[in-house]
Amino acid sequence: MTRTMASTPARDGFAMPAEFAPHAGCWLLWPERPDNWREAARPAQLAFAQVAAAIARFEPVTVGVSTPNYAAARALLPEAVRLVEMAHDDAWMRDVGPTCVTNERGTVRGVDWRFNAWGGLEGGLYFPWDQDEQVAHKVLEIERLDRYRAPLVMEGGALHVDGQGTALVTEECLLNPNRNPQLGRAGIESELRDYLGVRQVIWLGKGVVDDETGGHIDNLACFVRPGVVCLTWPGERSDPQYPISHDAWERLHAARDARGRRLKVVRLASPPPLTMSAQEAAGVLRHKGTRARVAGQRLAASYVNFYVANGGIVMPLFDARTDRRAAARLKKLFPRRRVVGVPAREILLGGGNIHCITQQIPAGKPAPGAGRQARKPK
């Protein structure tokens, strides 16, 4: 049975680990609703499933999916997959799953934050919301791992941890009065100490042009190892990412972690602009409450949402013209893991990208009285 704390991960001795460190496996939701993927989401299943099959090379993996669509998943899905019906209202497993800590003694617990579809009412992208409020506490029960509920709005893709005390965040999407209007910088870096367990949070300015999270920073930069941040880096000045990624790296450069240390940032070119077709947005059912897609809209492409497995890197692939550059600065990066690449445009038009649909289980035990044990990697 899974406890719900009273406590806070910082009051207790847990911290988010690093992505980078070891995982016992990775869940995501399986995309289903038409009116947010094409073709009654046919195209967006294969590359999820083709997502989850690269994934499933270097750790176990798990995927929601409701009732109905259980048996399509099943199909497209490897055997070694594990497949759990799982009511959800999109796919996006980052922002709606638990953000997991742990702590010395390697107990893994989970942070279920609150959950509005990125805005609520107020810019929001769906409405209702209440089934994706809910995979959180869900992963936590089929995981058997203790559960804090944090008093946050927050997503999982607008955070990103060294491992060492230090969280690297956005004010375009934290300090976005749709998300915690009650609070302040220093009243969400306070809470972010309390439920992440970090010391020091390095706040950048907006994230990638026309992401419509609101500014996630798992498209804009993320840490490579303690000390060393990937940035995305747009190919022409005249590009609209290039002020925002050019601040970016300036904030960086006069940034010190929670050890005191600079950072060192490296570039990961960005793909040329990408805009939706008229085919794509054509495909996607029109629908009160969500989002509409429209032909010609700018794509929030971005080479920094990749997954880190153990062992591995999944990146997404975009454009044949940049992708093996962008492949070969990841192996340079992870030296040790092997670089895989998943054409990622399906999930793109969606509003997100492999880092977004993916969340990581740190490898570890649950706490003692919380169940059976976390699945180890292999």
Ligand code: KQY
Given for the second form:
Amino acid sequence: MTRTMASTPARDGFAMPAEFAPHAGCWLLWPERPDNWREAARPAQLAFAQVAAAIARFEPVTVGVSTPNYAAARALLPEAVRLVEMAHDDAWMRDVGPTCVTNERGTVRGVDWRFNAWGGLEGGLYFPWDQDEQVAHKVLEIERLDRYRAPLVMEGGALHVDGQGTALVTEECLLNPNRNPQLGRAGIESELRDYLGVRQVIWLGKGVVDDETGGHIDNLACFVRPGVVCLTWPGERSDPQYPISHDAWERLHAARDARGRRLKVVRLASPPPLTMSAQEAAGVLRHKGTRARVAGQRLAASYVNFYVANGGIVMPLFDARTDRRAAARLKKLFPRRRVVGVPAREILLGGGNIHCITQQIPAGKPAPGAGRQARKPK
Ligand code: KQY
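Starting from the form predicted on its own above, please write out the structure of the form predicted in complex with 6-aminohexanamide (KQY).
Time for the whole complex; same chain goes first.
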């Protein structure tokens, strides 16, 4: 049994490791809802299966799928991928899965954030989201990891850490009153210190233009290693993304990390502006309460939305004009990892990308006696 701890990770000596630290494995969810994924989610399922297969080259992968979709998913996924039945509302494991923390002894525990579908009734993307809200707990049960239930509405895609005490977030997302209106900047920083075990929070301004999550950091910038941040950079100054990336560039250069270091910032050129076609939009079922998909809508495409696996980088491919350059850049940034590209337009049409659909479980060993005794049942 998974214990729900009455304390906080920081108090217990736990902190979130960086994504580039070793993993025990990776989790995804199966895309199913026809009001977010076109053509009853079939093209997205093919793309997710390719992502799962690519990550499975580097580390164990588990996919959560609803009961009616189990057989079809099993047929599309490689045998090496473990498939488990798990109810969910949509397929964004980064945001609905646990954020894992570790201590010096290698014990892994999970933070289970409150989830409100990126804004609840004030701009959230769908209703209801009660199945998504239970995903993190279920993953922790299956992984036999103890759990911290955080009081904060938060998504895994809204934060990055360097594993040495620094977190990277955006104001657009974390200070949006549709997440934690009772908390200001200081209150949110204090919760991040408690639940991620960080000492320094670096605030960027806005996220990627038209990112429906409300400015997730995982589409804008990420740590490549401690002291080095990779930032999405548009091709044209006239692009509305330009002032946003420029502002992030300036803030990153003005910042110090938890160890007092200045940051090196590396630009990762974005694909040219991409939009949803009329045919793509027409394939999505309209449903009251779910964000509509409209032809001509700009897609929040960013190569920063890659997944760091053990020994690999699984990156999205968007456009033949820019993919190769982005892959070469990532290869340079991660010289000891193999860069694998996966065609990701179908994931992008659903509002996110490879980083958003994955969640790593850090390597570690379970605490001796973990799960023998419940401390605070919920
Ligand atoms: O960016 C993410 N972490 C998730 C994207 C969610 C989009 C929902 N339609």
